[in-house]
Amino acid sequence: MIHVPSLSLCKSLNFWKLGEQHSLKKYCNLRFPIKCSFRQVHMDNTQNSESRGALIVLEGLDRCGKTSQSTRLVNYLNGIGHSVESWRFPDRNTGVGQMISSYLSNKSQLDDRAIHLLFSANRWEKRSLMEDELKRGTTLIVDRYSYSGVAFSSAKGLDIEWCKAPDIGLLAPDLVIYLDISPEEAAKRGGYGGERYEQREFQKKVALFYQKLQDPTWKIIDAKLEVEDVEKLIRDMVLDCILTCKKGKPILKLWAS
């Protein structure tokens, strides 16, 4: 005898048929948002690496040629099309500056460990405004920067961490060119001999205490090469350094444990 299903089963089999595609196209609708989520997590992601100008710092003994230098990477940069500013320590236009200036050139006196320290509160002075403009994109080119304060002053004779401490929290450059060059080829050049340090044997002092400080972030240059070959080496360095920065490095800050 064949059984056949009554009309209230039939509809009961078909409800749960019409149940379990709905609840199967319900489960497939849910995956696509999960999946946009996950994706929308990683656009995030890539979007908080912001563009920026980077930090690029040229250090190296009285006369090596940072100043010469800097002025022709910043005009080479601007020809080209790259938001750039010409940065230079000390700045001479504070009030701290100005004080830093009369040291320098034999006007007045001051304590070691104190000009040290009017040298690291000069740099503190810039370092909001030197933020704000490497957000913004622009690229700054600096003449001397924390490795100078440190290097002289370890020279004098302090100790070499009490230097580096009051400058902890700066900004950390993104490139630190070293123009390498001894002493006495640097007291070839006009002009040597006119400010404090410019003695030979205390800058002889000062390069090794600069060799102590070098980081990965730091090139080497031969700054005794003809002005234009430093100067090629240079930009080359540079325009790679810029790439990185507009891809999203982070602003790390300086000898930051």
Ligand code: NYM
Contents of the next structure:
Amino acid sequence: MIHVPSLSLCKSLNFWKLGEQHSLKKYCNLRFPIKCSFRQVHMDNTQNSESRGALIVLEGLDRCGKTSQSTRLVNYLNGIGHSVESWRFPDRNTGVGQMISSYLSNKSQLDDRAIHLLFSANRWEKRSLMEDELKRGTTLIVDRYSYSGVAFSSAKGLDIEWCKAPDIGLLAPDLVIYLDISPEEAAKRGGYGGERYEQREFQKKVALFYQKLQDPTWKIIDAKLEVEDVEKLIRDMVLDCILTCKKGKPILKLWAS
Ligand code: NYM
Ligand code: MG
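Following the display of the form predicted on its own, present the structure of the form predicted in complex with the named molecule.
Complete assembly follows, chain above in first position.
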């Protein structure tokens, strides 16, 4: 059985404890330590005891397995009777999302700051809908969020604090699952597609910026493990998080002091 303790402010590695059936080494082959900067604030203290859904984000380099793990997770949660929705950013269905999609597929050119702000706007345009869904008791499994926004734009050379600024005040995830894989391993997985950013050298820089963004909501999973093992680890973390939110954990704001 895998126990997932709630996160305390951590100075060292912060990962789940494993029982007798699982080898710690096998599951916790982490490549970098977690840094702490808990800068999230309560949105509204009157909400403290209201039951709600959980906001769960999956992050990682391209080809880390995020998308297939989100699908598996949503199917599993649905199967055991949870109210759950699958989300992803960029959401290419909106007007802003179509501009992003055109940029990613190299059909249009945009200034680095302009595209960064569009990615952020794409999250802001969904913020209130996300909040409504959470308050209705729906858990949202989100494939990429603000951490992608900051890591990818910072890797281009933009200042990290500048990159974070437009996302300050969005809904803070209750749990961020980072699927940890080296750019070399990721590149081996059937190769990258043809989109912008899908290059090994660039992904190496993105990985470095992801490290800088870790906070106590993060759990890191070794994405080189078998798909089923990764899935099992994710399930346990997510069930724990859903329970906490059901008990009325307040919704927080991202990166707000
Ligand atoms: N991406 C994604 C960004 O550069 N900024 C963002 O805010 C987000 C959400 O878009 N390489 C990048 C990361 C990916 C690319 O994402 C498209 P996906 O998950 O491959 O559709
Ligand atoms: Mg991709």
